[in-house]
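Encoded as structure tokens, the following chain is the form predicted alone, with no partner shown.
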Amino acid sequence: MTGTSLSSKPDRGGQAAPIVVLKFGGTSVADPKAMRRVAEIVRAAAVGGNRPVVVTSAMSKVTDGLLDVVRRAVAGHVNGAQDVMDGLIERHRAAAAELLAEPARREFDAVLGEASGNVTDLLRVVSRHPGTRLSLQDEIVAQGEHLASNLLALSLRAEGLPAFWVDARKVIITDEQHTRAIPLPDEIAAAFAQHVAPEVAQGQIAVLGGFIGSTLHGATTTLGRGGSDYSGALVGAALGAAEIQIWTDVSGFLTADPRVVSEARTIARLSYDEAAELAYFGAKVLHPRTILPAVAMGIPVRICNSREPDAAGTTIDDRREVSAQGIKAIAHKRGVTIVQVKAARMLGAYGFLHALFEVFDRHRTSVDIVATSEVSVSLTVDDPTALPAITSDLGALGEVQVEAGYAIVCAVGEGLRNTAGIAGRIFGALSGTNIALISQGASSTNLTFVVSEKDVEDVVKRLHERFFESPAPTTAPLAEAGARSKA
């Protein structure tokens, strides 16, 4: 397939053929088989009347084994990590000599050798100059879609599609913040209309790396582990596209964990707020922050399976549907601190609220539950590193008990406030389970509960088995389901 095949291709009105957003996680171009399989989806999309432009994480384990060449680094270790980072370089030398010919193989080697030079000379700085290990922790870890997108898109050229790559620390603009950093909207839109739309509006296929970016002076940030979906989603929004489809190797959002349930089954249809609370909530298959720009700019997003590309996978979008079982999903999340502070005397003193929080805040520490009392705030954690600083300040406001070993649970599904009895179908299923937290209120779509982490898989299991081992539930929009609850 040829470059004027596809650019010369318009939709049924004769009108531009619509921007679809192709991003593949680490399992979807994990090898050259992976690749090859990526290839024919891409070119489905082409061929199938739509613009797609690629989005691609590094290959699987690649960051993983960056972030451990980065350890090494800052213990002193420089040649064991250079070792690693020499296995990874031949790893993707490896895959070229399967995919490419001469001379893109030369090409994609001189790429190898430029990325393996700077990671040489980064290490060295870090293992004497262990400050400034974030900002060039940054550096080296981009380096895995850095290589996995110019791979992928000299792979789509040798399929005979009319691919370019794209360097996405001049695209994704962001602020300072290393690791963890903060897309800039309005800057990434003007990057994407000088630097990608042009190529796109001609039925050229960008290819980008996800998870990474740069600052407006050009130094490299990354988005956090899972960014690559939020590039993805990012992308999406600032080309103004008609879909975002995420690719992975499960079929869509499943009712449970099918490592937990394996009768779990895929959801055809969810809600931006369902998607972003089961997200949220421990579903691994979507990075919790993808859904914002999507949600902004209305651009539903589906959940497809590289390795089954035909499944039908889960679309998610801005129509709100209630299952006739009252949830759609069920969600847990492990390695939960609940965190109790008892302040008998302060509790309802002007400020303590946001006194509380703003440790947190200080902490860099999200919290997922809160509950409160006429004497206590109950919350919960996921992330411990920070709890021993978080502790010593909130003695400050109170007694301060913090208890490891939890796990949360969420049933989500649109309406789930205002469906009579599903709180008691919910917890009439766990009868003999302490429940140690409960959350609804905050959200018409999720009910949130806290188990010991050891009760957790027969919670679900149990859940599972009340609300979804029976006929399929059908579902109704919102305000129809309202009127049936009224009636």
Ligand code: ASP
The other form holds:
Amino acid sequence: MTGTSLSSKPDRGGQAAPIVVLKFGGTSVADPKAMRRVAEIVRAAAVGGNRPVVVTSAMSKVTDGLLDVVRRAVAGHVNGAQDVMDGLIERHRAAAAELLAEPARREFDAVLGEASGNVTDLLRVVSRHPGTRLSLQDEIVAQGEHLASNLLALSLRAEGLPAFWVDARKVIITDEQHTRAIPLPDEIAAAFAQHVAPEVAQGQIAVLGGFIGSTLHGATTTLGRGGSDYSGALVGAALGAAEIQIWTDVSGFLTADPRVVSEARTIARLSYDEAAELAYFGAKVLHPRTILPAVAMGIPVRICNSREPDAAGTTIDDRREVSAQGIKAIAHKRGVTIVQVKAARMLGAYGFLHALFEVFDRHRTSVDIVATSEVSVSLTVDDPTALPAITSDLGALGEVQVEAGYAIVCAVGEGLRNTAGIAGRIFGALSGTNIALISQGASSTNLTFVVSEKDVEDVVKRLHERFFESPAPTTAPLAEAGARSKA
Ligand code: ASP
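Moving on from the form predicted alone, kindly provide the form predicted in complex with aspartic acid as a structure.
The next block holds the full complex; its first chain is the one shown before.
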């Protein structure tokens, strides 16, 4: 470590200061201005008595650019691939020129030179031996996080913070599935204990790239698109963090889509299941599966906005709280098609549903909602690509009707199933609207129904008004939950 004006305090009255993982997404490190904001957020965490550990994505759009580099090389356009790569290197160099002074700038220049040289070599191999694509793709795409984490570590130091760079490939150990590798938690914990924990215990701030790792044999791997949230959770779990903060460009999960409901507001706390339901309906805040390692260990995950660092954001943890209104958010999804199959032979017969779902399975089409009566089944799909083939196959089972132009609306909240009168309140708010399908009970955290697409905005607005635009929500613990559920 070189001279720094601030060292995060390793202990408070003999007690180790809590470790907090701060994971920054691509937009949070998009340019020098964003990186300076990151430095202030990290400083505030350290000054506030925490030991920050920083995980960063590549600068925004860099991963897309690197994938483009690979595609061009595979198609035999090595020069074109090299041009795109040169552009990406230049973008980092320009950012460094604003953020760093000598000798740090020279240090980063060396990192850039090495990355560029490596990629040039790899591109030639990929273009000649396309069979190496997946493993070399990981090597190339990993450069995004490699460069961003080096640059961020140096710029934190330039801002007087005691940061040190950690090669994520030394500590995030995975299996061998290139481009979607599965992390190995025991190996990761051991690597962190050896390479990261001692420095962190002394008040140094570790900075590493998300998304990337390596196999036990040292080959670079990646965790799948959007995988740096996953890295944040893995780092938090390995270090026993008190909290994992996912810094992004939105202030957490909202009570409804703000493009439809201008009064939508941030939800302070969600259970893991609630977050998973909302993510499914397109709340692109994070993919909840990626934070499972943290939630399974009882580490809360907070979504924060790097442009509004003082906003509280949304905390996701294993507490299952019921809000006073019974629901916490209203999600919706347009572009839904209803498929109905009527068949007298379904009456009292078995094997019918199996045959029906087998058709969807065969055509790799996922089904969202299912409702059955004695003689018919209605279900929804949101990807209509295979519907002509599906309809033709379903014809063998009964009379088929397909109707596009619907939307799914989903009220989300823990314990929804057990809250007396909630369905009445929901549908009471929608009198006069035709409801095409209803599904409740498959999970205790949602009530889902289907309306015509032309009604959906009105439905979401009316529900939001009914449930959220009266007095502010409070929360109460679920009756049986002192019991903390493990997700
Ligand atoms: N940079 C990677 C991606 O764009 C990983 C991430 O940002 O989470 O998918």
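Positions refer to the first chain, counted from 1. No experiment lies behind these values; they were computed from the predicted model shown. Rigid core: the largest C-alpha set superposing within 1.5 Å between the two forms.
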**OP:** Indicate whether residue 68 shows a C-alpha shift of 2 Å or more between these two forms, with the rigid core used for the fit.
**Re:** no
Subject >> Core superposition between these two forms, C-alpha change of residue 359 at least 2 Å >> reply: yes
Subject >> CA of residue 389, rigid core aligned, shift of 2 Å or more between these two forms >> reply: yes
